[in-house]
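Just one chain is shown here, as structure tokens, and it is the form predicted alone.
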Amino acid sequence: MATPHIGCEKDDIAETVLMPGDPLRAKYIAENFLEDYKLVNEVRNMFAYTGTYKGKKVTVFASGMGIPSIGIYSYELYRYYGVKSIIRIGTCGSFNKNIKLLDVILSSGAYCKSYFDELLDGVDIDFIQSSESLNRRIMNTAKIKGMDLKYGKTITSDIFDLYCDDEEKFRGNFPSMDFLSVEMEAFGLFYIAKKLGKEASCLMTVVDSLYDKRSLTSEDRETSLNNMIKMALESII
């Protein structure tokens, strides 16, 4: 079978998918964490790899950037490929003073002002929760493995906030909830999962902060991202 954006057979995709934004990060995860992996999709260079992690079949499928892109891939994976759960693994920013660079955050839900839901279903939802059961598995894994994990609300934005001329005005667009992270995909993933009765979570590494202006080394980024990837992989077994 194939869809307009995925060119593989149903059996090529696992029931659990890890979804980084960057296709090259999907390749990195497959090469460094999976066994017996194979490339199962390269339509539009949106790479997907399926292999095993400690005996568990898993697919790593890139989403691209933004709600429209992750909306397409998550919908097709859930609807046509029998995927039961997707964990987005990516990077984010934060304008919460209690969040530091390289913190790993698990999203409890996402707030968004996009028209995505209205265009798709004619509804107007500002906030949507992630999967409680999937989140519990991730939090239990972090506790067992001794991994530090922050848990809280996410802002999903249609723009990259660092390019906004007036960041204070940008922050004023959102309600006065205690958001931990800001990114560009989670709301779309959570919405599609809820629409189709599936599970979705989002793990993020903080790489930009309003209150923490340190310059990150490539080694720091790689270590933190690897910890986040391991957390996601361990949670599915």
Contents of the next structure:
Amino acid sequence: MATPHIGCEKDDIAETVLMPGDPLRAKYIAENFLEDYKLVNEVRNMFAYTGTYKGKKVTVFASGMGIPSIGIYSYELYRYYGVKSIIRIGTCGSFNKNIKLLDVILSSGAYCKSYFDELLDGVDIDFIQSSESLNRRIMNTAKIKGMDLKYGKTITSDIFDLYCDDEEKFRGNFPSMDFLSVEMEAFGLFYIAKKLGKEASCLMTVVDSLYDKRSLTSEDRETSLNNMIKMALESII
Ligand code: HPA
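Next block: the form predicted together with ligand HPA, after the form predicted alone:
What follows is the whole complex; the chain from before opens it.
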């Protein structure tokens, strides 16, 4: 069995998938958090590993960047590989005064002006919620483990916002909802999950902020990313 973008057997993929954007982060997660893992996809170097975490079978599958890329992988995993839940674990920016660098955010839903939904289904949806039940599990885990977790709305953009010449103009494209984060994938994942009757959540570590201009050490980044990975893994066991 194979799909246009995934080259493994159905059995090679777990029902629950953690989805970082970067293929090398998928490798890092497998090597540092999973047991008995094996490489199950390397088509286009979009690495995926399946192993166990505390005895539970889990797949870490990279999404690449942007809605088109995460749209393809989430669709094929849900539709052809029997995947039930995907938790995106990525990075994001923020232009919210209450959000600090390295905060970990759980997305309640994503606002997006992409053409994706119209091309796929002839509909024009601006905001789509993540999965309440999966979110609840993640929030409970964070609470039990004493991990700080912010919960709120995300902007999914078709451009990397930091490359916009005019930040104010960029922000003016979106309604004045209280957005916590900006990134480029959540809407695509939530949309595909909802279309196929599956679960999806999105955890993000804040790596750019309009209001917090400290420079991050690679150690700080790694600690925060590791916390987010642990939060995702603990919530699925
Ligand atoms: N993704 C990840 N990090 C970011 C982004 C984004 O779209 N914007 C600002 N920092």
